[in-house]
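Okay, so here's just one chain, in structure tokens, the form predicted alone.
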Amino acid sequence: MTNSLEITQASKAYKRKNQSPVQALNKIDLKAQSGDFIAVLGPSGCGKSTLMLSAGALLELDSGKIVVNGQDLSELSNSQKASFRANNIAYVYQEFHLIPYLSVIDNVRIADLALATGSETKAQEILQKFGLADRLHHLPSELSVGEQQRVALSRAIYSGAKIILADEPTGNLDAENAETVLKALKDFTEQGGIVLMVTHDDRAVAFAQKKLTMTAGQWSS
């Protein structure tokens, strides 16, 4: 199956009391398909985070549309969006958002725990790939920063997502750990996934297949 992300004329403004609205996105277009690794650059406040939240169906646009694998996100109810995200989209942040009282392997399998579904073997294989085979039953507080980010990325890959939205994924990492994470994201695209990554890190930009720069809610020429 070919994966796709299509953003068409996406606009989003934030209202402010007694002030003019802030136009975070201004008729943005973006197309991505299987194999694309896209880096999004730009200064703080230019709309990058709004773009990511919108692409992940976490924020509703004022106008325009976002279509993921043929599904127009605006046509889904909130519960349908949650289900669609779970099956199609994963997030990797600069902050790792690991559950502090769960072990490494349970953090990776977090979406499965309540239903007792999924594969512990699959989770172990992914963690082994990231050099975490001896950390399966450690808590996040017992891991280094680099190890925590590798757990977060393992969770994204384990989910079976077709698209990874990565927000400054190497922001807190040293060179060795950053390279491990970036290679894994590149491998993900080579296997048919899509990565949309916000970054200020030149190391990360070097791994990306495409580079887009945003200024004031629009792509810069």
Second form
Amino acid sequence: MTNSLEITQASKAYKRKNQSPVQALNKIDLKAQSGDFIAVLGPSGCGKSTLMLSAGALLELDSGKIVVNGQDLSELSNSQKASFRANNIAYVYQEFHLIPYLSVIDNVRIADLALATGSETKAQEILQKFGLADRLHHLPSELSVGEQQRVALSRAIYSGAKIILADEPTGNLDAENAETVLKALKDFTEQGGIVLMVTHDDRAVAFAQKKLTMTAGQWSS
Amino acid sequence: MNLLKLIRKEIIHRKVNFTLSIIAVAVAAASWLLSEAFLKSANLKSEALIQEKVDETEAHMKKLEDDIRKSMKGLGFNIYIFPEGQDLSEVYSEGYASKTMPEEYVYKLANSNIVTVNHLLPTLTQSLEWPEHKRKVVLIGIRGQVPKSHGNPKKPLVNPVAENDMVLGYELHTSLGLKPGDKVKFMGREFNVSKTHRQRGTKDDITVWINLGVCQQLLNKEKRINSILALECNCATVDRIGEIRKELLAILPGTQIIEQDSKALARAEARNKTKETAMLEIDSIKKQQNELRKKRENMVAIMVPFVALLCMASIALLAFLNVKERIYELGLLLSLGVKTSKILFAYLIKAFLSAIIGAGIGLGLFYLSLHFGKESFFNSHSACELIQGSKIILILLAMPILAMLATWLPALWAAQTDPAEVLRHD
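Pass me the form predicted in complex with the partner chain as well; I've looked at the form predicted alone already.
Every chain and every other molecule in the complex is listed next, the one we just looked at coming first.
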């Protein structure tokens, strides 16, 4: 199946009390399809995170359209967006956001709460691929930073997402771990997925085939 | 991975928060049950106290009535019989009846089969002026006792006054300087002073006693009397007047019967007074106990809801703290596509679990308190006496409901977490 992500004239402003609104996205356009690994660069506050959240159906645009795999996100109710997200979109965060009281395998399988299907075997296979086969029952606090990010990545892949939105995925990682994560993301795109990655990391940029720079809510390159 | 597993693991991870919720519910449940038990125990005790007092009074009154009955049987009492149509208020104010009745009434009584009256004393009494000495006196004509023809003869209590004799009260004989043996004129007729009385402090001190026949002549009331004094009447029952009246009215219809003050009467009045006092005391105790009961009930009515509210507030606060602590976790779950209803459900289920466990522990605490404090605090009443099974079931049902209600707002807050907002500021 061919995956696609299409952002058309997307605008989003954050209203502030007694102050003028902050224009986070200003008529942004983006097109991505299966195999695309896009790096989004830009200074802090330029709208990168807003772009990621909007693309992941977590934030509503003021204007414009986001179509994922043919589905216009603005046509979905909150409940439908949740289901859509569960089956199509996954996030990888800089801070990993693992649940501290769940083991590695349970953290990966947390997606089962939203998914209709899931299996222990599938989770184990993914974790094995990321070299975490012997850490299945460890808690996040017992893992290294790199291992934690690999668990987060495993969770994203386990969910069966077609699009991974990665927000500074290598921000807290050393070179070796960063490379492991980036290679995994690359593999994901080579298998037909789309990766939209926000980053400041030159190592990460090197893995992406498309680089876009954002300034004040608009593409500058 | 399922929701129940997530809930279980979260409870284990945040056991302090969960334990505090359980404790809040346990304290509320135990307080509720203990308040009810204290109240019931106190109420049972006051009921027992009142009943004890009532039983004590009844036994005492029964004994008193038996005593009165026995003493009255031996003692007897005195009654006056007055003519038909006599206004008794006149008798009370003047001291004698203004109307008269035939003297033969007394013989009728004496010759009848009447058993309730014994010594019969006919009299004719009138207040008038002693013309020879220009002073007010009470003139009483007496015959002496008329003996009953039936029943056991009784020794006479009052001696008659001879035809030409006169008996004088203290005030009269001292002021006129008369003594037994002196001759004196009264309404033109000469009398011999046969006896003088000592000071009595009553109308007797200005009374002149003469023979009934002579009195009737002097007053122009031949064969008439205005009262019959019946002395030492005996009655088997306590309602002696009723019994006597019944017997007398059968023989002398229309006459009026009143009881003269007597020891038996005084004793009966004392008994009635004692009963009255005892009943007043019982009423006072009942009133006091009811007031105390109301105060206790009011206290419980305030305390129980207060404790319940406190418990709910504690649970709500703990739930809010939990949500705050888990905000990023909630944001993550929602970003993964977990439905808001599941988040809500997770919090409510946790509240339900903590409440069921807490209620069970509260129940255990209650029974322990009852066991160890039975003598000191619960007047030795058993659990069955103090708390109904339905109350326990009510608490086991109410606690989870209250806990879920208390958790509702925090759960709603959790479910409505905006993952974008949470994750954007991370």
